[in-house]
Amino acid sequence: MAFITTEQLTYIYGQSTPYEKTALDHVNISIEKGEIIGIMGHTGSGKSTLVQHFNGLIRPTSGRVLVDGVDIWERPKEIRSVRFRVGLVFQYPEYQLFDETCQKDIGYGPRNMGLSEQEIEERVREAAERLEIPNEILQKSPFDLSGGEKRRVAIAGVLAMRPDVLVLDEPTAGLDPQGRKTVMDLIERYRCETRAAVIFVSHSMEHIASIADRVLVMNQGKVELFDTVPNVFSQYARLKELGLNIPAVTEIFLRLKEQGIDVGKGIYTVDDGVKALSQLCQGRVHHG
């Protein structure tokens, strides 16, 4: 059974006002535990609104969100418990930081769960280790950290609750290439170690191609595509119609193919491209 399901999920901003806008329009999706789902779409397509429904940050105008088969709004007074199971990291998670030290900040969620100080300390240590946050940083104010360090501390604060689902809205926004790679590697490692579902919004097609099991493409509040990476990324023309750019490396290899050079299919990341070129060169040497 799917762990997160939406049934006819609809959300309207400013309902019954002159500014009414349908952000989500009868969205039906199912996500299993252990999956990594990449969500993409042009600005205003409904991506961020959708992920904020998963942990009850936004209440549907109509339709339902089910977590482990239960409608999360069936008991509104218990919505807080859903947020412990479905952890949400905002687009700029450093804005989630507010406590005196990083250690206290990471422990904020577990403390709200009513855990003992010993359990809180254990979870803070575990989350810090997962995010490769050294002890000296734990004693610092979060406001004294670099952008990449703040990002990791904010994510650690969510992981400390040991959520069954980790939801991240543009987790690598504003980071340099090394910072982006570090965050993506940590996300994938968390999934492998915990079998939690990971859902992340990204404008980077290459990031999605590198770790996602399935890709959800949103368009005007509706599900446009929801399938495996090869099945979605092979629809180049449709993606371009939606205002989405395919990975640059994919574009390069498509051009090579147009020139009559057989470079194979399914090249969506730089690593894919390196392998394809290596095989191409080996083939030419072998046939020569």
Contents of the next structure:
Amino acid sequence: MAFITTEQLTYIYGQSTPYEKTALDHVNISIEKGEIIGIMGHTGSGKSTLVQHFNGLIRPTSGRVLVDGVDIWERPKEIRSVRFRVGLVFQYPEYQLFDETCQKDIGYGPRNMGLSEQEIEERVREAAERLEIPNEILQKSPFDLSGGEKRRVAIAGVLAMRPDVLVLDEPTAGLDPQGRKTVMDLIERYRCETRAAVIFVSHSMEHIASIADRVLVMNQGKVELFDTVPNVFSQYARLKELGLNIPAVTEIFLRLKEQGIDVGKGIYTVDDGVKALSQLCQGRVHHG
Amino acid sequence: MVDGISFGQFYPVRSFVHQMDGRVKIVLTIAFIVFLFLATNAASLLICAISLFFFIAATRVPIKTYLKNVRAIIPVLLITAAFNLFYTDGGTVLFKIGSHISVTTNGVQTALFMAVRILLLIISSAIMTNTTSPTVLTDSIESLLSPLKWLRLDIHSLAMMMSIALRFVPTLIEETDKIMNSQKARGADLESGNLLRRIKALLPILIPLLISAFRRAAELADAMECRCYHGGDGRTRLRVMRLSWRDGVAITVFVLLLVGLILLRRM
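Alongside the form predicted alone that was just displayed, please also present the structure of the form predicted in complex with the partner chain.
Let's see the whole complex now, leading with the same chain.
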């Protein structure tokens, strides 16, 4: 059964004012446990608004959000319990850090859950391990860290709640290549080890192609495409129309094909590309 | 969600009043407030209201905006009116509440008078802020206060601080919203518990907000220095403020109003 489902989810900003704007327009999606979903779309397409519905930060104008089969707004007073199950990491989450030490800051979520001190400590250690945060950093003030370290501490603060669904809004924005890799590896590992669903918003086609099971393409508040990686990235023309792109490597192989060099279809990652090229070279040697 | 502050927000259209000189608008608004307290009888208050109405019409700002501005001060209006109603003696007693408080005809009159006065006062300042952009407003204040330079006061810095503060209000509101949401996503509970608990629950929002405000201030200072900002000495302006015929018309209307008020006082 699907873990997160939206039914006719609609959200209108500034309803009945001159600034009224439909941010989400009858969105119907469902996401299973253990899936990795990549969300992409143009700026203002409703990505961020959509992910804030998953944990009840925004209440839908109409339609429903179901988590584990239950409408999350059935008991509005208990919306906090939904936020513990659906962990949301905002864009630039390092600006949410506030406590004296990283250890305490990561423990803020678990403490709000009302767990015992022992349990909190256990979870902080586990989350820190997942994000490769060494012990000496845990004892430091979060304001003394570098940008990349702050980002990891902030993500650990959400992971420490051990959410069943991890939602990340552009988690790699502004990070260096090493930092981006750490975050992408984390997403895959978290899914493998906990069978949680991971949903992430990204502008990097490469990241989406390399780890997502399915891709959700948003356009003007509507679901444009919601399908597997090959099925989405094969719609090259449509994606360009929406101001989006396909992975650079896919584009190279499409051009090669136009030049008459058939290297096969469905190349979305650099690894795929290397394999296809080496096969092609072997073929040439064989023929020669 | 934190709502934007809507009182007296700049309403960007082109109109007679919008194109008036900012300094003239400030001076005339202050003059009008003085006039309101010179107006001691119903007739003089009425001519104040009429001239104000003409200015409202000349702003081309929808009447709805003014009503919104007025709505914000209804509580103040009612409280002032109530105090005047119950604490003014004289005239015929209309009715009594208990043995001490009595409502008299004079009371009703004063209460109404005060309410109308405050109403006109609010609308007149709303006209100024609705039609003057924050930049022009601070430039005008700087220009009006410039005589104080002789007292060795750094008026330019004061005006610059004011315009920076105004500029960052919306930014900080947006930032507060964002931080609140991220702490709520980690289960922050801002709505329950006693006062002490609620204040403690605000810390995870206030600390990041304060830190980001300091960070922004430092960045802004660096950016200004990179562009060789060194205070007001020798600085020229993009828009030089000049008086126009519109200001002449407005000032004439005000002089006529003043003459009218003086005549009505004599009567």
